[in-house]
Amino acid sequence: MAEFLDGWKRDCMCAEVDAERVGKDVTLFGWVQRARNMGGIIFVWLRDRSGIVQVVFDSNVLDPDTYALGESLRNEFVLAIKGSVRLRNEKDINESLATGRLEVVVQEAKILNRAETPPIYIDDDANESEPLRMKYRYLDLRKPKLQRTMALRSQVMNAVRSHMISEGFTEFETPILTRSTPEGARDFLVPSRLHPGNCYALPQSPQIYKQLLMVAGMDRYFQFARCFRDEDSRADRQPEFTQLDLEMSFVEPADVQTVVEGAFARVFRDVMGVDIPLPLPRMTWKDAMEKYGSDKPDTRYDMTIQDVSAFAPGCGFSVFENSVQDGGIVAGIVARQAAGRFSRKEIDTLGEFAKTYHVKGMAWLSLQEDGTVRSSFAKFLSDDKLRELTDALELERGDIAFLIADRKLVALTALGQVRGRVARELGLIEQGKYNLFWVVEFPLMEWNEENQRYVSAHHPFTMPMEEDFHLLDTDLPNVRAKSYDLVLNGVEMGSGSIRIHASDLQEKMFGLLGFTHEEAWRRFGFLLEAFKYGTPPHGGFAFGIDRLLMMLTDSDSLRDVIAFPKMQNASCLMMNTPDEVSPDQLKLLHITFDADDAAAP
């Protein structure tokens, strides 16, 4: 039977037992990590959130009942002990434990609760399947690594909160039950009992509310917002997530960026012990795409993209010639001193990988150490044209180049992916390095092939750059937005923009997105109406706390940095959700399911 505390009070955490406590009595609580009976002496590793300390049951000093209690201990029993701290013998020191030079000799003990054999090992080195870990997540969370991660998460959020408050921001909470939005990912809908046939939506972000708070004169807002998106899950996506959300009045992009980069610098300094030089570098979207083939490039290594289209006309290779003639480009990357690192089979595999990014293929050219050329296309080129190409690429002996000819953005994007894969295979990425910078001046709109219309590159409330206003009616693809993304080591950490604050411009933007006047007012009339009453220029930003933790802990999945995450199919194995609800509940909400839907797994 489990016992109770009966007035016992913990003196310190297990890992806080230190040299200053030698010779003193302590009361400790925790879980049994392991117990070893050496015949007359039982060594127990007692674990709590802070770490592990060794406690000793000695039959020579304990009464028989207390020693027998020690003999009954099993892994994950919840144990309370009172004892005296002493130094270990020199030969028994365990340098792998923070408390490895000390131990606690038990005087009294209580088993506060017993445990069945856990279905997973409470050990960082355990290698159970992820579904099993997620089913028993409350046991998985006992592992020291996950407990350190959850503590780190708290430290990060506290560092960010302290920074925001020091910058004059006020913390708010905005509604979770809101209305569906027409852009972006799918919404999670919540049927209303009181309004039959109508639904709330869970917020994909607090975007409109924070803009309305600027209309209300709150000037500087922030919150740690829970957000929801009904999209296919990936390693870096979850259906519900946490983001730091902020908005500011009377600002330009640099003002918002200064606050955000200050928050990141505070996190890196206080939590990671790393100094981030400020201000952070800026890179335009155009430069990012042309140099790296990505709007979130990893700049920890070089191997930038080179446009060699000028050599293509009359080169003799029709793939290159036709691409440039049709308005496309020929571009490539050079892997220095890597010609001997890729077999022909590996190059072919890399070419197939490039094709998954909608290009027709990938060409290659290497300059061997003896000065000879190996290539998939050199036979079509004259010696002069081949020399022109190798000069344009600045190819040296031992180098290999990978080239793609296609429409400009398609070719650049595919090369960006090839660049990343080559860098990983060659081990070019410097670990433990943090390259943090801004990508600015994104396109305002992008063409959606599926819907055959323009959609917002960020969201429909983003302000165009003033110098591009004249292009809104004549050259929409070349209108730049007052938007900015923060990138860390090839991962987008967050996005922000200066918002539209005039009702007529906002309504025009809805029109460019294909909304009729009536539809725009039906969906966003409250916002358009609010903009008529003195809205200040304003802008903001949001970044994912989960994604930041993923980067700081070098984790492969967001599931490693969230206490209770969902699986890849958005299910929770621990709570068995989503789950059926009773017919009575559905009736109250005026909901019926098709028989086929109800039977689907």
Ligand code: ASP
Second form
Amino acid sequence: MAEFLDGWKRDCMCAEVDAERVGKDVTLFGWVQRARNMGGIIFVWLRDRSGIVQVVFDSNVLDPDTYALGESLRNEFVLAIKGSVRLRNEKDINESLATGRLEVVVQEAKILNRAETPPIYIDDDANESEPLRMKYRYLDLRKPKLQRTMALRSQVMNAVRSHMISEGFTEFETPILTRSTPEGARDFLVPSRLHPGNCYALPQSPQIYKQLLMVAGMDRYFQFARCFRDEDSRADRQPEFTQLDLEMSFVEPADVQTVVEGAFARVFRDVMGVDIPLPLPRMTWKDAMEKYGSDKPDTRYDMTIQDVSAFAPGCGFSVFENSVQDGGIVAGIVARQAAGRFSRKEIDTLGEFAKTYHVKGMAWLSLQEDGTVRSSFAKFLSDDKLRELTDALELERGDIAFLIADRKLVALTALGQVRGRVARELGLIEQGKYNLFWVVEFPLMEWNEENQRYVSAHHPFTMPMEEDFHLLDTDLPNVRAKSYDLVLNGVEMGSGSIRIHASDLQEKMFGLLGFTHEEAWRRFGFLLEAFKYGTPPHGGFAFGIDRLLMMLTDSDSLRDVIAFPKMQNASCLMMNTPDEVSPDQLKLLHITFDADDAAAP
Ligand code: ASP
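For comparison with the form predicted alone, would you give the structure of this protein in the form predicted together with this ligand?
Zooming out: every chain and molecule, the one shown earlier first.
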């Protein structure tokens, strides 16, 4: 039988036992991290969410038959103790514990609850398999690191919320049972009992609601929004995640950016003690692609891309010549003083890696310490042309260049990936550095090969740049959007845009995206209509709280920063979700499953 508190009140957390309390009495509650009986004295490490303190059951103080307990203590028993704080003997000091110079001598104790041997160790360094940890997530969460992360998560949300309120925003909740919003992922659907054959969709984001709140004159909206996206299990995605979602009326991009970067700076200052100078730098999408081959570049290291197309015509190497002739480019990166770091085999592996980004191949060129050239293609080049290339790349002795010739965006994207991989392999990425900046002026639309049509780069509500309006009908791929992403150390933290606030332009946009007039009105008629009743110019942003936490805690996975995450295959092993439901429930929902599909997960 478990015991009750019987009026005992905690007056100190384990980690709060400090030198100032020496000689004072404390009442502590917690779990047994470990218990050791050392000849008449039982040393127990008592753990609560604040940390660990040693409590001492001494047979000189307590009844030697029972130690005030009447049974042996085992790991994860839940204890209540009253005792007095004392300094440890010099030789017993344990510097690995924050409270390691002190201990609490037990005067009274009781076992509030017992525990069976836990299936996982409550220790940050324990390395159980992830499925086991997830099955027993409530025990996994007892580990100090996860306890700290969850506390940090709350602090971060608190800092963000205070910032938003101080900037004059109002916090809202928008429906979870809603209709599909086009954020580019698959919807989770909820079949309706009352409307046979119809489904709600869980929101991929509150995008349309927040825009309607601007129509409603709410002026500044924010929400910690749970978003649901049924994406194929890619590394580090969660089917549900939390975004700080915001929307503002009467704004230009810089107004939204000021609010968002203020929130980030506040989080970094309050939570990490790191000062982020504001305003944040801005980089156009075009520059990001041309210099870094990525729309979310990691700028903690250089090794920027150099376009050497000008050297290609007549260079003698047909791969380069043809690429430029066909309207493509030749570009490369130079790893300084790294020629000796890549064996032929490693260069080949890197080339294969580049090919996974749809380029035909990768060429390379290194200048050895003795001035000789090694290269996959230099033999085709005249001395003059070789010099022209090494000059263009500013190649010095000891450097190695990796070059790609292909269609521009394809070549740049592959080089961006090669750049990242080379930087990781050479250890060029400076840790503890936070490079936070804006990427702006994304293309409005992207061509989708699979569906043979244009799709929105951000979402269909994004406003084109006024300067590019005239290109909408003639040169769609070159229309830039009033959109912006926030990037931290090569990771996209969030995105936003100024929205279309005119019904006719919104309708035109749906048309450019391939919707017929009828389709557009059937799916988004409520929005097109709403825009007719006096909609203010507006714009907003959303950033992932989980991803931010991951960066702040230097975690490897979103699963490390969410209390109850899903596994990569979107299941929860603890609750066994998703699960079968009874035939009666399905019948009420007017659903039948094919027997073949209904295999247990
Ligand atoms: N709804 C967008 C998203 O979830 C963000 C925004 O445009 O405000 O990415």
